[in-house]
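The chain that follows stands alone, in the form predicted alone, written as structure tokens.
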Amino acid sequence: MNDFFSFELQSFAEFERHGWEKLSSAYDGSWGHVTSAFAPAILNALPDLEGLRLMDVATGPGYAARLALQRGAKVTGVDFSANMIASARQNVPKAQFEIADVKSLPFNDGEFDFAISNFGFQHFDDPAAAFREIARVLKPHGMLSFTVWAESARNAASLILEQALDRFAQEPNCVPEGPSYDFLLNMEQLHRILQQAGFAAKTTKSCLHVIPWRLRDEDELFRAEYTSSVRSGARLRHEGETARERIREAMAKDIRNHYNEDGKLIIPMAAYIISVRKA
């Protein structure tokens, strides 16, 4: 087992932010250029953004916070991964980076009139706290917006995942017990967390958006679930050599028989673009 996994004493937010650091390297080559598809409509979904002040929560490698500061916002972006804020200062050197963790953001009340969020939540191991800590640094009636995840039905990566590890995984889930990938997909749920936080409920507004991943083969997905994901792919490196390349082989004929459109393999990635007000 490799020293990627000294974390099963870890609780789960130490295992995501020991993750980033260790995978930080690897994700832009691997996931960059799906999850940077979504940053136009996270930003659609807020008005004009020119002169005004906004915060990108998790901020990763910088990729909407450069689109951001191109449609003519004032940007800071947070992370608790030093590795990823290093990778934005130098992806977009006009913006301002600090390594903050969202709970506890280094800022002043109503210092911000937006937020962004691309993937963020589903990682933190609070996001009631999050919520809370974001609508604290907003100015009032300012907006959020972020992506999560869809459902496995919906997103064709997780599923595909899923089924393999279902069928092949040899070792119970590693994983730190954490928040359900799944928790913010229920409307009622997020709706009651972010009217305790501070924001407006009945503003939100949630969109489904599909982006086709078109493949370069039938491993891809897989290598970068490997490589370059914290939580889904923890399960992959936790198996033996033996699973492992069941779970692949498995995965590839998925993908070879059910996304395969005359020799293109597209697969589609679905997730919902929620924007809600603060109070």
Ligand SMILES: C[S@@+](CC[C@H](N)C(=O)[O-])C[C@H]1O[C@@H](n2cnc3c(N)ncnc32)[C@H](O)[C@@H]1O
The other form holds:
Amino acid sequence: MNDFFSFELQSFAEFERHGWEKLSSAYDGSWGHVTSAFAPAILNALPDLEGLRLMDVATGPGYAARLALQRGAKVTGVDFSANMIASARQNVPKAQFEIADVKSLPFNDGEFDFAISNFGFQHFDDPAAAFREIARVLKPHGMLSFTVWAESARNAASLILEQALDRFAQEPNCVPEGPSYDFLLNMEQLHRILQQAGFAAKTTKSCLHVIPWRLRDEDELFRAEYTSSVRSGARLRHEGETARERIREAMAKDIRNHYNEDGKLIIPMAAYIISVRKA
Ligand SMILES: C[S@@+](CC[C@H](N)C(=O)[O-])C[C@H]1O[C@@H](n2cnc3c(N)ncnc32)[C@H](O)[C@@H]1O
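Please supply the coordinates for the form predicted together with this ligand, as a counterpart to the form predicted alone shown previously.
Starting with the chain above, the whole complex follows.
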């Protein structure tokens, strides 16, 4: 899998899109179990959806889109990966789906009552531009609700992987440099960017949500990262076999020793549910 990506000459956006095209089906059977568990919380941050238009940005296989449809919304999902959209169309035949980049959505101004994005923003090559474009297609007073993974210190999956990579990775980080996502976790900066994008002052709400990931075995996190994560997986796929095996062992040991509740392996997955109203 080492030549899975050709890293040279790829912009961050190309790297991401190419990665999601390749990994769409693996993601649906793996990380998707974890991300989809946050869909109810994203929608709970919005008022009643019945009969109203909702756009799910970076819909992936359509988990949040499916739930929004079940809650009565008229749903349109968007993703820049054609393979993700193909699987979303299969998973949620009653929703509309479009292949598009979040920076240029194929919709008129003010078409939607609501927009959501479940773990999209930490993949966008220009998250501030994404906020502006989403604000454009929302109606006045329309609402956006989205998730971002919490800081590594609160997030066991990132911590376990980062510590193992720090100790055993041999190769330099091969992922093309992307934007900083720090502002998404800093309420003051986030408020400012949201307001500049067209959202109303003092309407941003953020709430930490923690969901236990009950692992089937001590290698499940490694497998999920290796087979179906674009960025951290790329680092694992880029390593030689010996180093990768050491990383796998270190992750398994960490999980065995620190996330073991009477033989049940459970890692807390922490994300912020952030909602904001358009001006
Ligand atoms: C971590 S996945 C989240 C998928 C899904 N929302 C979920 O709940 O699991 C990130 C998704 O963002 C999409 N994506 C990344 N950058 C994008 C962009 N600039 N425009 C549209 N979609 C993008 C990817 O194709 C991928 O499907």
